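In the block that follows, a single chain appears as C-alpha cells, in the form predicted alone.
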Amino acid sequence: MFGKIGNEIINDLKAIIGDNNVITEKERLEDYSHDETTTPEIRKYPAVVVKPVSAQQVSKIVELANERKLPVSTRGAGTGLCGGCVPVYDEIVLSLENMNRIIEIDRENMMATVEAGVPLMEFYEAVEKEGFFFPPHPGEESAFIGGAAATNAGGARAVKHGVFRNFIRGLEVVLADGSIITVGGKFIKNSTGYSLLNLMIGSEGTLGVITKVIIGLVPPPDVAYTLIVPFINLHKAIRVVPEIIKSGIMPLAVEFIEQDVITLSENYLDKKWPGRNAGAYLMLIVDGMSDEVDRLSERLAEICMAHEAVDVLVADNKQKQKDIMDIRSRIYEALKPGLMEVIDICVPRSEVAVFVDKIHEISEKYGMWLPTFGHAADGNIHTHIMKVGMKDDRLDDKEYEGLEEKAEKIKEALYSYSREVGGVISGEHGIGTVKKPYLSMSLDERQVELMKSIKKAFDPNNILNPGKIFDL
C-alpha cells in the first residue's frame, strides 16, 4: 500500500531540513509514539520524526511523500486525547513544533497571524499583553494553535463565544500534492465559493497540513466572576442549566461537576475547592462590565437558590478563580493512572440530565465507576471509562473483572444512546483512531461515503494521517 522508509528517504528528508530536525533514534522517537490516550493498543514508533521551520519545508517533505506515496502524520504537542496524531503505519511523523512564531497581532484588525507550533499558553500571553482576549479555552494549554484548529477545540468557554472554527479566520495549508494554499483572511464576511477553510478546521490532518492561522480576537471583559454552586446531586444541579440559559443569560462557562472527581483533583493539587458535602456542583463563569457582571451574578444566584441549591459561592478574584479552574482542568490528570478511556459524546442541552441518567443507570448494570463531568450549557458530556472505582478518596488499586468486555459494552450503549437523542460521539477531542469503529453509530452511510470523497479529491494517495477517522 504505501513506500518504505529507509536510508535513501531519510537522506533526502535530510536535505530538505538538515540533520539536526530529522529524528530516527528509538529512545528519541518514543516522545512522538503516542499522545495522552491512555489506550495503549494505538502506540506505535514512527519510523522518522521531521521537524521543518517553514510552510516551504512542510512543501517539500509532503511532495517527496506524495511522490514516493509515504504516509504522514503531522503532530502537534500531542495532548490529543483520540489517537489522532499517532502513526498507523510505519510513518514519517511531520512534527510542526519548530514552527512556533507569533507573526503578528494586528490590532485594526483585531486578528492575530501565528505559526501552526504556538503553544496556547504562550498565545494566552501575547493577546492578553496587548490588550485582547481570545475566549476558546480547551483546556491544555499546551497544546498547539494547528492542533486545536485541526480538531476544532472547544473547551468550557464554548457557551457564550463558540468553539475554534467561530474565531478562526483564514488559514495556510499545504496539500497533498505539496502545493501551499491560503483560504479565508483577514476578513469576517465570505460568500466566494465553497468554504475550504471550514472543511479544513476539524478534519484532523486528513485533508491538509496547516501551517499557519489567522485568528479573530475581541475586547477583553472589564471584570469576569466565578460562581460555585453545591446541589445535593448532579440531577438537581443539571436540571437548573435550561432555567439560566432560558432567563437571557448567556454566562462564559456552564460545567457540571460531581464530588467525587474533585476530591480526587484537590489531592492531586493540594488544593481545595470552595464548598463542601455536595453531590455536585455547578461552575459559572460570568464575565462583561462590572456592573453588568454584579447584577447578573446576583440573578443567576436567585435562579439557583429557586431550583434546590444549597448555596452559591463567589470567586471574585484572579487567585480563587485560577485555583478552581486548576481544579477543574486537572480532573483529567487525577484520574488519568486509573483510566481506560475517556469519550466525549455531544448532546442537544436539553438532553444532558435525561443522558447523565444513562450513565448512571449504565454504571450500576455494569458495577463500574463512570465518573462525569462536562460543559452542561453546550451538551457536551465527558465519561470516563474507570479500570477502577474510588476507596477511601482515593483510586482504587484493583482492576474491575471482566474489564475489557464490560468496557465495550459500556461504549456500544453510550453511543447508541447518544444518537437516539439526537448527539454526536465527539464534541470535541475528535475520531482519530480510537472512536474510529463507532463511527457508524453516529452519521449514516451516505455521509461517510461524501466525507471519503472529499478525502480521495484532496489525498488520491491517501498519504496524510491515513488510518484516522475512517477507512478507505
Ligand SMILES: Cc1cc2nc3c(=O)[nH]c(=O)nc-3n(C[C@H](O)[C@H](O)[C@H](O)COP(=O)(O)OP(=O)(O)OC[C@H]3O[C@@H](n4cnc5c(N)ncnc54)[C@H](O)[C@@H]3O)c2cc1C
Contents of the next structure:
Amino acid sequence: MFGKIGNEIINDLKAIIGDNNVITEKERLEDYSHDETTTPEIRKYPAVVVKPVSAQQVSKIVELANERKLPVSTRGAGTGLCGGCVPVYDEIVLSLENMNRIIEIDRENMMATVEAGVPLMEFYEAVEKEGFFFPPHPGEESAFIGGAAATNAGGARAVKHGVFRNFIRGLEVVLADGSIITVGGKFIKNSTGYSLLNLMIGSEGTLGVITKVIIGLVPPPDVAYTLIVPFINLHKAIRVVPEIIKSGIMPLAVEFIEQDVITLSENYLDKKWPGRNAGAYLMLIVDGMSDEVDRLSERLAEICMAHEAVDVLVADNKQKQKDIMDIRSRIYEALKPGLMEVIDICVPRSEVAVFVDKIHEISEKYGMWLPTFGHAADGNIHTHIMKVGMKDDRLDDKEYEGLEEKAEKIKEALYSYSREVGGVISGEHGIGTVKKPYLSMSLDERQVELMKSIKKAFDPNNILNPGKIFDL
Ligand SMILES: Cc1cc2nc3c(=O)[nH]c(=O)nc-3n(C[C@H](O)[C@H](O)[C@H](O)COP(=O)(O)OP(=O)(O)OC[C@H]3O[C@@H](n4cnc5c(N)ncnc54)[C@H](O)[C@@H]3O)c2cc1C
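Show the form predicted in complex with this ligand, please, the one above being the form predicted alone.
Once more the chain from above appears, this time first in line as the rest of the complex follows.
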C-alpha cells in the first residue's frame, strides 16, 4: 500500500535538506530504531532518517512523501514509552533534533516561542534565566518540547497547574499535504471555530508535524518545600490525598511511592531517602510566597498526622530537595533492566486507593512483582510489569515463569478495571503501538470511528505515523 523508499527517494531527500542531514548507514540508524519502551518487539530500523532545519524543509519532505505515498514517523527525543516515534513500516523517520532554537521569550505576554526540537532541560534553564517558571515537568528532561506537545505530557507537577495542554497557546504545524498552518497564538481566549490547537496536542504525530510551539509562562514561586510523609502502607497514604485537596491547599505535586522501589533507587543512585522502613510515602511539594509556604506546610502536616501518617519530614533546602527528586525520578531507570512494560492508567482521584489494592491483589494472584507509584492527586498510576522480582534489595536475575501469558492477563485485568471505575488506559504516555490493541477497552467504538474520520480528513493517504493509536 505504501511506496518504496529506494535510491531515487533518498536523492530527492538529499536535494531538499543536503547529504549531511540524511542518514542511511545501518549503524547510525540504530539510534532511531527504538524509544524508551522496553518491549523488544517494537524495535524497527527506519529506511532513512531525515533531519530538517526549518518548517519549509519539513513541508517539502512531507509533500514528497504524500505524493509518493511514503510513510513518515516523526521523532522528538525518543523518550516516549509506547513506541510512538518508532517506525512500523519501511519508513522515513523525520527527526526534529536540528530544529532546536528558542526563538523568543516575550516578557510582556509571558510566553515563549520555541522550535519543536528544543529539549525540556534547555527550556527550563532559559525560562528561569528570564525570571519565569514553566510548571509542567515530565520525568525525562531530555524530551523535546514538540514531543511533549504531541503526547500532551504531564508529570509530577500537574496537580496545581495542569499538563502541557494547559500551557500551549499556539502551534505551527506541517500538514500531510505539506501545507504549513499556525493554530492558536499569543492570546488566552479563543472561540473562533473548532480548536485545531487542542486536536493537535496529544495527536502523537498522526495529524501533522509540529514545528513551532508558543508556550505560556508563570512567575516563579518565592520558595518550595518538599514534604516526605511515611505511612504504614500505600492504602493509608493514598486515602489522605482527597482530604488534602478538599482542604483547599493545592500542592505543586503529590506523589505516592512504596518503600521497595525507594530502596532500589537509593541503591542505584547511592543516595539516601529521608524516611526509613515505612510501607509507603507521600511526597508533597508546596510552593508560593515564603510565609504562605510555611503556613501551608504546617497545615498539610496536621492533615497527614490526623490521617495516620507516621511522621512528616520537611526538606527545605535545594540540595535535599534535589536528592529526593532524583531518587523519585530515577526509579524508572533503576527498574528498567528487569522491566517488561510500564502501565499508565488514570482513574478518578477517589478510586486510586482501591485501585492500588486491586494491583496488590493481581500481583499476588499471578505471583509477579508489580511495583507501582505515580501521581496520587491526578489519579495517574504507573504500574510496572516486571520480568523479575527483588532479592536483597536488588533486582533478581531470574525471570518469572510463563511471563508473556501472565503479563497479558495482568494488563487485561488492569485495563478493564480502569474502565469499570471510570478511568482511561493512558494518562500521559499516549497510545503509540504498545497500547493500540487495548484502545477499545478504554474508548467505545463510536469514539474510535470519529477519531479515524478525523485522521482521514487530515491525512487521506495515511502517511503520518501510520499504525499508531489505531489501524485504519
Ligand atoms: C524516565 C522517563 C520518565 C518519564 N516521565 C514522564 C512523565 O512524568 N510524564 C509524561 O507525560 N511522560 C513521561 N515520560 C515519557 C516521555 O518522556 C514523554 O512522552 C515525552 O513527552 C516524549 O517526548 P519526546 O521528544 O521524547 O518524543 P518521542 O518519544 O520522540 O515521540 C513521542 C510521540 O510524539 C510524536 N512526536 C514527537 N515530536 C513530534 C513533533 N514535533 N510533531 C508531531 N509529533 C511528534 C512522535 O511521533 C511520537 O508519537 C517519561 C519517559 C521516561 C523515559
